[in-house]
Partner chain sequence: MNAAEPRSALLRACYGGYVVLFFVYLVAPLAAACVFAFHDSEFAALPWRGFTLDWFFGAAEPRLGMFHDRRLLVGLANSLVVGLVVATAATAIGTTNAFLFERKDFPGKRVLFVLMVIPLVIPGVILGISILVFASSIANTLEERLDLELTFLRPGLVLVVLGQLSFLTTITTLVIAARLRKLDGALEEAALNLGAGRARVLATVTLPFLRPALVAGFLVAFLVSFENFNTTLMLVGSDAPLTITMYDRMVKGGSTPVLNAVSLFLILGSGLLALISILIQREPTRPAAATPEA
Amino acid sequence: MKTRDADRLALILLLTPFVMWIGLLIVLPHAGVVLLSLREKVAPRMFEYGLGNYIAFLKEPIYLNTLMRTAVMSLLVTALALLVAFPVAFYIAKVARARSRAALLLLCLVPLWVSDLVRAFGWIVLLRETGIVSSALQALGLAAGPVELLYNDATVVVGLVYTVVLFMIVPLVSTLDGMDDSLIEAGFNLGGSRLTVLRRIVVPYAMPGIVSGSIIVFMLTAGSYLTPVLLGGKTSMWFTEQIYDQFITRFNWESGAAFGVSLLVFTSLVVWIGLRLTGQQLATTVARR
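Show me the one chain in the form predicted together with the partner chain?
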């Protein structure tokens, strides 16, 4: 009996920090945001509960358009990141020889940890009117005067793909790494073309990695702030910017909270649909590493 009591005590001791952390820093604060988003100001210092903030959000086309724009561009960035990353991941996991494989993976892992701020700054130095690319184009005679390459959607997309692509490569490499080469050989021996082997063997095998990479990349993109603001300037129209604006600039916390909940619900919905379509589960994909 003594060991059972000791086990119970150990369980309680281990549960305490977990519950404090998840309760005080995640569950209660998010419940607080939901509650705040339902609060409407009816008179100075007088509040009522209702859906007014959400209705105001839906009625204002700028806000709704910004959310839609953020969602569409995030999906585009996710798809592009997958497209760019898959061949590189396949190369690292399957084509490269053992020694260069470790070096290439390291080359991917180290910039992964460089701050988004520094990466966005690097793009600014490259692409601004007085930047390196603009100067190079002029020197080569391809442009008559300075070219401003910042502040347009294409640049924002390129910059976003850049900030998130490594989060796609790492899970892809780790799933493809577990794949036996003989599976590919068997596919060829059975008469499959390169495309068939890729479509019927490699991609299905890599699916958990594709899903976990896509979820992380989509959430990072939809929640990003620095890259759209710095590379897109005033034209960026990113939803996190609206949340910041409501909270910090206008000090309208009720409406900002409603924006935050909308973003969270919307992104969760996209992730949930993605998980359902591919038959994966959140805990097993994201926590796989």
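None of these values were measured; they are calculated from a predicted model. Here, rigid core means the biggest group of C-alpha atoms that superpose within 1.5 Å across both forms. Numbering follows the first chain given and starts at 1. What changes on going to the form predicted on its own:
Core-superposed comparison between the two forms: CA of residue 49 displaced by 2 Å or more. Residue displacement note: residue 135 has its CA displaced by under 2 Å between the two forms (rigid core superposed). The Cα shift for residue 82 between the two forms, taken after rigid core superposition, is smaller than 2 angstroms.
Show the other one: the form predicted on its own, since we just had the form predicted together with the partner chain.
No partner chains or extra molecules come along with it, only the chain itself.
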């Protein structure tokens, strides 16, 4: 009996920090934001609860267009991050020697050693009119004058891919590392080409890692603020900028909260659709990584 009580106490002590973390830093703030989004201002310092903030959001085309644009761009970044990360993850998990795997993963971690702000300013130094790339193009005779490579969608996409690609590599390495090499050998022995083995064996096996990495990358990209604003400039048209504008510029916290909840619901819907299309479940993707 004493042993059972001791085990129960140990379990409670182990779970208490996690429960407090989830409750105080995730559940309560989100619940507060949801309640704030339902407040409608009817008079100075007088509020009523309703759906007015959401109705105003749905009636304004620019907000819906910005949300859809953010979703499309986030999906593009996710796809490009997958294309970049998959060969790297496969090499680390299946080709590289055991001693060099840790070093390769460490190299992938290097971009995370600095903040998003420093990484964004690094891209600005490279791509501005007087930056390294522009100067190199002029020195090689490929450009007659300064070349401005900032403040467009391509730059924003490149900056975001660079920022989030690690979060695609790690789940893929974790999944591919558990794959038996004999499966690939059997595919070649049965006459399959490299493309066939990749399509019929490697990709289906890596699907949980692909889905989990895509979910993480998509959510991080859709919720990004610094990179789109700094690299995209005034024409970035990113939905998080609309949220910032409501909170900070207009001091309309109720509307900003409604925008934030809308972004969360919309991105969650996109993730759910992706899970349905791929036949995966959270229990077999993110929860197992």
